[in-house]
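The form predicted on its own is given below as one chain in structure tokens.
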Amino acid sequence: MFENLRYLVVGAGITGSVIAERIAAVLGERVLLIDKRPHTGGNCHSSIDPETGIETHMYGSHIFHTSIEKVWEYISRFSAFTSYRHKVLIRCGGKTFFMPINLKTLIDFFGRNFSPDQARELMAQERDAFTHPRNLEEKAISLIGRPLYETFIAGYTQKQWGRSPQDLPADIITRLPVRTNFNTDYFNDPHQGVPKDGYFTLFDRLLSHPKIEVRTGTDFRSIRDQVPASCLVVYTGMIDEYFDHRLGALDWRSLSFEWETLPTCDFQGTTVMNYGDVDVPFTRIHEFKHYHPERREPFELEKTVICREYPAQYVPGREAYYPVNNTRNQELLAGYQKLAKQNTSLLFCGRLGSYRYWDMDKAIESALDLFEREILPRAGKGSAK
């Protein structure tokens, strides 16, 4: 397996799969791709529920969306996408609202009509109080005002991160758009959808090149000593774990999932329902049949598959989902990145290797850029097409 091996990619999620595809397709080189899980696709992995025929996203909902044309052009080579536009609702205090906050949310929350100008004025009332927000709470209040923050953000954030919003960086909240029109879409990107034939098919096609050898159920630590010294290792796993946590462990948040098949055609009427109240232990419920309204068979069946998502503290053995980007962890990351630079046959990348939260399109963009910037020059090749 390792004889004359020049390229080893650790982790068969989006980043690792894209890099493996580029090595095989552009360089024409054999590449070994391994993953400790029993499947490819990483957290994007989906499968067909055998009882209902519903495609389920096994690690929480994944909707592809992008404004990056080179990413859209690249990933569209391997799958057609549906026209699905993601919409999210949130239940708070016994009522249901659209998220992210938009004109419809404001009208339903305050019980009166607003023009866009009135909405902007309403949410700007407390902006001057936090001209230099120090944490997530102050940043959120400066963006939307205290009543909206306390209803829609405070409880959900407390559950998601397991700590007070006052102890979280301000920039976390900037990922959530705020609108003063009736656009209820969750994302603004022009390209949105889910793979028509499923994420599992997308990854099968992405990794179909004959020069790619895929080995799932293979932990890097079990084969580490067998890798030739001359082999370039592209590592998408946790950077601190690679170095046996010698500087300390980076903090992550994790998730757990509770699955249920229910005897009803439609449980909640939408794909994702968030739950903002602190006394509700889960943060959201996914109902997967709604991602494919074009597939009529699941809607003709009086059964549906739902999944409750619970935030959890990361401990070894769980999956790591969200980095905790505070000062302590950023300093620790810098230390590990310094160690990584000492090995010229090792590249860290991806969500875990970079200690960053990325949407799927940003992960693809990063992988394509890494291939162009680091791997192509080492192989003595020009720019990839």
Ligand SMILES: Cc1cc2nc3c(=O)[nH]c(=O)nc-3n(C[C@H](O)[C@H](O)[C@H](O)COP(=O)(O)OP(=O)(O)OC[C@H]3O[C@@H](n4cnc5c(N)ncnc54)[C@H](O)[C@@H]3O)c2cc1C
Second form
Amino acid sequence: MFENLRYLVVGAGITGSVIAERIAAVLGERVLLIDKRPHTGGNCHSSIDPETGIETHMYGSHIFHTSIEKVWEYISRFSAFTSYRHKVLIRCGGKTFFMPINLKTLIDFFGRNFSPDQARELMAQERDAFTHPRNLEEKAISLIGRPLYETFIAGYTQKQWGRSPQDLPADIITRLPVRTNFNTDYFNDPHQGVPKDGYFTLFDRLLSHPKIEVRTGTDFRSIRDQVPASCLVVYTGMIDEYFDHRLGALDWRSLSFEWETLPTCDFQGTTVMNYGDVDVPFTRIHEFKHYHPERREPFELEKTVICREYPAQYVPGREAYYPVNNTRNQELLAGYQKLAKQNTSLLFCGRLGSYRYWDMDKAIESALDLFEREILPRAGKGSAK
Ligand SMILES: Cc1cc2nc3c(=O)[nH]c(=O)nc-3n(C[C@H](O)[C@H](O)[C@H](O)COP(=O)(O)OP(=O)(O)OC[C@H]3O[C@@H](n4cnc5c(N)ncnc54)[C@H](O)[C@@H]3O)c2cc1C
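What would the structure be for the form predicted together with the ligand, rather than the form predicted on its own?
Zooming out: every chain and molecule, the one shown earlier first.
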């Protein structure tokens, strides 16, 4: 398997899969792509629930959205996307509101009409109260005022981070999206949707090049001694784990998912319902059949698949989902990046390798850039299109 191997990509998520596709398609080189999980797709993986025929996203809802034309052009080669537009609702104090905050949210919350100018005035009311916010709570109040903060942000944030917003740094948020119109879409990007034939088909097509060899259920740690020294390793796993945490472990937040099949056609009438109240232990419920209203069969069934999402502390063995951006972790990351530079046949990328939260489009953009910047020149080739 490793004889004469020149390219090894660790991690078959969107980042590793794009890199492998580029190596095979542009360089015409054999590439081995491994993943310790039993499937490709990383956190974007989806599968069809055998009981209901509903496509479920195994690691939480994934909606593709982008404003980056290069990324849209690239990913559209492997899949068509539906015209699904994501809406998010939040349930707080027994009522349901649209997120992000927009005129409809304000009208439902305050029980009176708002013009766009009145909404702007409302948001600005407490702007001067905290000119130097000391924590996330003060920052959020300065951006949207106390009543909206207490209802929509305080409880959800406390659950998400497992800490009071008063104990979280102000710079976790730079802005809170607020719309002064009736647009209830969650994303603004011109390109939005979910893969028409499922994420699993998108990944099958992305990895269909005959020069790509995929090995799932293969942990890098079990094969690292067999990798030839001359082989370029593109590593999309955790950067601190690669170095056996020798400088210390980077902090992450994790999630746990509780799945249920219910004997009803439609449980909540939408894909994602957030729960803002702090005494409700989960942050959201996903109902997957609503991602594909064009697939009629699941709507003819008196069954639906839902998943409750619970924030959780990260401990080794759990999945790492959200990096914790504070000074300690940034300094630790800089230390690992310095170690990485000492090995010229090793590149880190992806959300785990870069210790960054990236949506799929940013992960693809970063993979395409890494290929152009680092891998093409090593192969003595110019720009790829
Ligand atoms: C709850 C949640 C919801 C999200 N929703 C959206 C959304 O709606 N839209 C959007 O655009 N983005 C969304 N994202 C972000 C999206 O998941 C990421 O952009 C994407 O997964 C990044 O891909 P990646 O390949 O960098 O990482 P991953 O998908 O994590 O892939 C890394 C892979 O490396 C493998 N690996 C790690 N270590 C090893 C090892 N030692 N040996 C072998 N394999 C290894 C892992 O098993 C994994 O499969 C969401 C993220 C979360 C957490």
